[in-house]
Amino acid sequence: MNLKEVQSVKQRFGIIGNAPGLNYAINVAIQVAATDLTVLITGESGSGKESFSKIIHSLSSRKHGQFIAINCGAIPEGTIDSELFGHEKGSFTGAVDQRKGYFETTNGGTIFLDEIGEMPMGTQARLLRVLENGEFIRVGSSKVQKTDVRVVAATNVNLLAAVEQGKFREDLYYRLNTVPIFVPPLRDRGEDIELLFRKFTTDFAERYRINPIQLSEAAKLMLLRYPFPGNIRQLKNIAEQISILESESNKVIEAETLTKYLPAVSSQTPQAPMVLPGAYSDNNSFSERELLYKVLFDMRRDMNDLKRLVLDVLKNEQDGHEILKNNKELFETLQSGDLIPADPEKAVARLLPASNLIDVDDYDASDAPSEVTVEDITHETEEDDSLSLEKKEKEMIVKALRRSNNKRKYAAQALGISERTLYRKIKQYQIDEED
């Protein structure tokens, strides 16, 4: 990840924050901008998904073309086809003139389809044809029109669940989800909450020429642990409320005052863990990439523990068999068929070939070499550390597919990821499943 480029983009588009999930999402947007691939942005309402569509358009070769944002949920079902694809005169009641749709007027540019999950099924079929062939037909016409438009879609609903319920086309889902970008919710961004609050209150004070407010340490901690179901939009509203109502009487807002402006949280609202300054919030909302980082670091730690154990065995030959007996569970775990368990907390190094693993019951300490050097044992690990995370990720996927006889379902379970994510990774790394 090029952090310098990420910081430059954040300054250009006014994005505040340094959370790992946010930086990763921006980095993906930067990389995909140079292509014409379709992008699906997912995240909760108010998390800032539209900003990523603007980043993609502004950094692409289409930046001089038109950019238009359309809220699919705000257009009535009876008129959305006309809005997107246009209509002919007299095609329906009220169609007194011919009209060009957005896909025609935005030719050469980018269309951002927000709330794509709200699009009617009939319109989804029309959109699929545009994405696959660049073709569309106006309402009331039989003439095929051509267009060259890049589509960036966004949603705050689970499209896979909508597919299972028959509310969203499965073929359209996979066509849209060529490159996914997940925008983390505000509650997962740690200290970004305080930075955004300070930005909103400062801007509000400058605009209306009032005294800027500050938060006490106790109020900061309360703000950081609040789940913000409305995300950035809710935080901005709270910041402006406090700025206008408390600026004259309180320059420093205490926790008791802040409580009045934080709505009660329902039992269904996800609770954020206590986030202290400098702490990293670990929760289930992070993307698969963050989970992979955690697993890889756990694997390295466990490999180091295993090497130390083997060294002890080789240096103390007469006690070697007893040491292995006492740590039999560790070696049995290494022989497990799973590549990586679903629970990352129990992840261990399971990528060693079965032929290289030690059978505890058959181990004979007298067969061990009389001399061993630390340099020889650690050399291979140093080379492995130089490999990129992408290469390691690809290797793990290939190994999982081979061990499961190319059954994606079982390979995904072994990797601890969803079958959808595995399908995307196979396409990303161009893995041939028949090898």
Ligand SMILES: Nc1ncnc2c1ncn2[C@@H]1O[C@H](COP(=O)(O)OP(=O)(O)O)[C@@H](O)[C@H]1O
The other form holds:
Amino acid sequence: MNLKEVQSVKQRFGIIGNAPGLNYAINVAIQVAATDLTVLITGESGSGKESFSKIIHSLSSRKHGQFIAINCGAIPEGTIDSELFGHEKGSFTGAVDQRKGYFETTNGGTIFLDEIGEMPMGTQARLLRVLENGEFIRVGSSKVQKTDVRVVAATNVNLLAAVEQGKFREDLYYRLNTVPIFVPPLRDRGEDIELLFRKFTTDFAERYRINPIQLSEAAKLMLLRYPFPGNIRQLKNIAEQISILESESNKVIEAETLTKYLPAVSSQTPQAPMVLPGAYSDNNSFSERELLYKVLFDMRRDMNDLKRLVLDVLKNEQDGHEILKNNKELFETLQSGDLIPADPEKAVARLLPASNLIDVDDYDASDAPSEVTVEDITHETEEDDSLSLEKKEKEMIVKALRRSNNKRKYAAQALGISERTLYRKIKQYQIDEED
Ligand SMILES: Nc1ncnc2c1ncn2[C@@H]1O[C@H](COP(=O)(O)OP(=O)(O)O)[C@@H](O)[C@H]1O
Ligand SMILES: [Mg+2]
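For comparison with the form predicted alone, would you give the structure of this protein in the form predicted together with the named molecule?
Everything in the complex follows now, all chains and molecules, and the chain you saw is the first one.
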């Protein structure tokens, strides 16, 4: 990678950041610009996909041709064919005149098709044709015309999933995806968050002739840990809000103040990856955190059972049949496939679908085990540890039962354990199912 070239492109297009993923994406854009290949830019909303289309056009041999950006999600389904490919007079109600489409007027240039995943199936067929051999037909015409347009497309949805759901043509997907460019989400760009925040607040201060705001160390840390579901667009809005509302005080912004500007993130954020507890501290990690607790409880229980078993063997020198008989339950759970996989991430993933039976968003933040962190667990003494774990386990069972109206079957599913195990635990903890 030619880092110098990457840096100069960043400067030219006003792109801030040094994250390796960003540099890599820019480098691919530079390399591919000179070719005439179709490019598909993927990345979450607000991650900065638009600049990439401009880089590609400006560094290509088409740079003196037209560049036009079209948001496929913003054009009504009934008019998108005509907007892109034109129409003949009288071809539909309202078509009082003949009209040229963008593929005709941008001949020799570049069209940026943003939110390509929103393109209707019929339009997709027309697009495929123009990509394959440069041919298109105006709506209401039968005359085949030729054009020479380079297409750069962008999407914030998983197009392959859309293909599987029958919403996006598979052939078009592969045709578009000749060269993919992935723009990383802001939360994966580390220090870039701070760089961007500083840029936006200084820009803003300059524009309004005020002092740029400053963050305390704790506030900076909080900003770096925030998941930014809206990516750079969201960070920019937040930077402006704080600048407007807090510049008066002329003080360093503390974490406490900053929290007010960072909205709680729902666990339903479509593209947010699964986050393990401790990755960042906001309300949305409760469900995952609880699941991780569950994995810990179960491992703990299995360990204790095993310890007891080994002790029994060593102390009493009982034979195998005796051991089996005395530990029927333990062996039953082992046989019923209630084992926890060695990989905790897999274990949590295995548990996640079941937990959806009960809406995890219904959790009241106040009764989730928010104040206990993973560090707390490792630092507690062994006895306290198992006691508090048992307490949490009981709490979780009571909660699951309550939310499934005491239907054991659903509560067990939600907890990711067998009904039999749940039954055993209800007895063990003497849980009253009536309240
Ligand atoms: N690296 C960057 N440096 C500075 N501003 C950026 C950067 N990337 C994006 N932006 C700004 O963030 C906002 C969102 O970018 P945009 O390209 O519209 O996102 P997307 O198209 O991926 O939804 C725009 O205001 C853009 O100017
Ligand atoms: Mg966009």
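This structure is a prediction, so every number in the text was calculated from the model and none was measured. Numbering follows the first chain given and starts at 1. Take the two forms, superpose them, and find the largest set of C-alpha atoms that agree within 1.5 Å; that set is the rigid core.
Enquirer: After superposing the rigid core, is the C-alpha displacement of residue 13 2 Å or more between the two forms?
Expert: No: residue 13 shifts by under 2 Å between the two forms.
Enquirer: Is it true that residue 417 shifts between the two forms by 2 Å or more at the Cα, once the core is aligned?
Expert: After core superposition, the C-alpha of residue 417 moves 2 Å or more between the two forms.
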